[in-house]
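Take a look at this single chain in structure tokens; it is the form predicted on its own.
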Amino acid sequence: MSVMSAVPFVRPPHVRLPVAQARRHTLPASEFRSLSPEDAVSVFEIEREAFISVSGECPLHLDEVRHFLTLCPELSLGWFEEGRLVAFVIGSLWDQERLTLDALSLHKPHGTMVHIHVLAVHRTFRQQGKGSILMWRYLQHLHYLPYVRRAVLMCEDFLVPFYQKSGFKVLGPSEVTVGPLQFTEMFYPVRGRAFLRRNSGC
């Protein structure tokens, strides 16, 4: 080994890092955007942890997440903090008044109802009100989609108060069951509220 190769490299004091390396790269502190298929793995990791620990079932499996984010990314919304996904909502279009088993896996392009499949928050960001904030942002987003008349979802009974606080109303027991799980079906009148707002004189 030569003497030169044994001496630790020390950068001469007069050499400066290029500006691109010296500047600290920053990401938006908080950002809301539609999700893409590239986000599917991050989405599924959050969903799996959130639901498997509670009910033992995931609303969407990884291939289904990719499926909906490919077909209708505009019906999803992710909350990112410094580039990291911390919460998300995924929906698809449905064309019947009530949800059926087919609604769990199908996207009906000519439907007027958004079926909200899942809302989940990363475990380290729970109990901070992020779920309520994200749902509010998502419903505001739906107001700008002229073909959407209402949003529908099904949830376990203990989640009914959460969705009622966001403006959802109970339709009744869902005909859909997943194993031993039973659900309450709820709806939010997207188009009715948008019409009232446009004609309120404000």
Ligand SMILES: CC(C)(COP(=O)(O)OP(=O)(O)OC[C@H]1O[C@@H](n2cnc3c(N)ncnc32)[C@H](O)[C@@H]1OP(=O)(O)O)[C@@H](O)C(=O)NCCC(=O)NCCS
Second form
Amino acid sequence: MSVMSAVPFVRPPHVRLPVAQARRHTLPASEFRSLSPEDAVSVFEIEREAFISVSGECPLHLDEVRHFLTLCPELSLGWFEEGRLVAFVIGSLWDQERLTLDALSLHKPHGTMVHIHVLAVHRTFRQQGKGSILMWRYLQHLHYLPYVRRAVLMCEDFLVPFYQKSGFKVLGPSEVTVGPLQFTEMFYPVRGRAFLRRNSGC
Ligand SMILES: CC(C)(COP(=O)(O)OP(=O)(O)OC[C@H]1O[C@@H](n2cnc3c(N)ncnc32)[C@H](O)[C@@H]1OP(=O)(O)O)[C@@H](O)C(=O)NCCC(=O)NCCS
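Can you give me the structure for the form predicted in complex with the ligand, which would complement the form predicted on its own we have just seen?
The next block holds the full complex; its first chain is the one shown before.
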């Protein structure tokens, strides 16, 4: 080995790199943004672990994820840590007071309810408050969409207290069942809350 090749390269102090090359290419530590169809595979990876590995079923299959992220990306929210999806919510619009089987696969553009199809946190990030924080940010985001009157979801009974802590109220048993799974339907009054805030004097 020659002496030259053994010496580590040291850039002379007067030689500067072009700005773009000198800038460190770091991804944001934490970022919230709407999802796009390009995020569908990352979404489905989390769903696969959270649901399919547990019950063999999941709220949205890959094509349905792509479907909703194409039709109504503004009703989704992803939490990214250093560019990696760690938690997400996906919703679509619905136009009836209660959820029916059709609500699982349809987006009703003139609806005033946001049907939250799924909230999921990557396994390694659970029990750290991320699910609650993401839901809080999502509900704040819905306040800015003038056509949204309420958010609705259906969940298994053991998750009712979780959603109650986020401000959801129980509507009653859902008419929708998936195999042996039964659900409780819950709602969050998006416009009602805005009205109360405007008149609270705060
Ligand atoms: C449910 C879920 C979204 C909660 O997110 P998270 O970031 O873990 O929750 P947080 O840390 O914000 O809140 C923790 C609270 O959630 C509730 N909770 C979370 N998972 C629960 C479970 N499997 N059973 C019962 N309660 C649960 C508890 O009330 C817990 O409160 P505690 O700390 O006092 O026990 C997450 O566990 C998840 O992705 N699970 C798999 C997918 C799923 O079931 N999604 C919901 C149906 S669409």
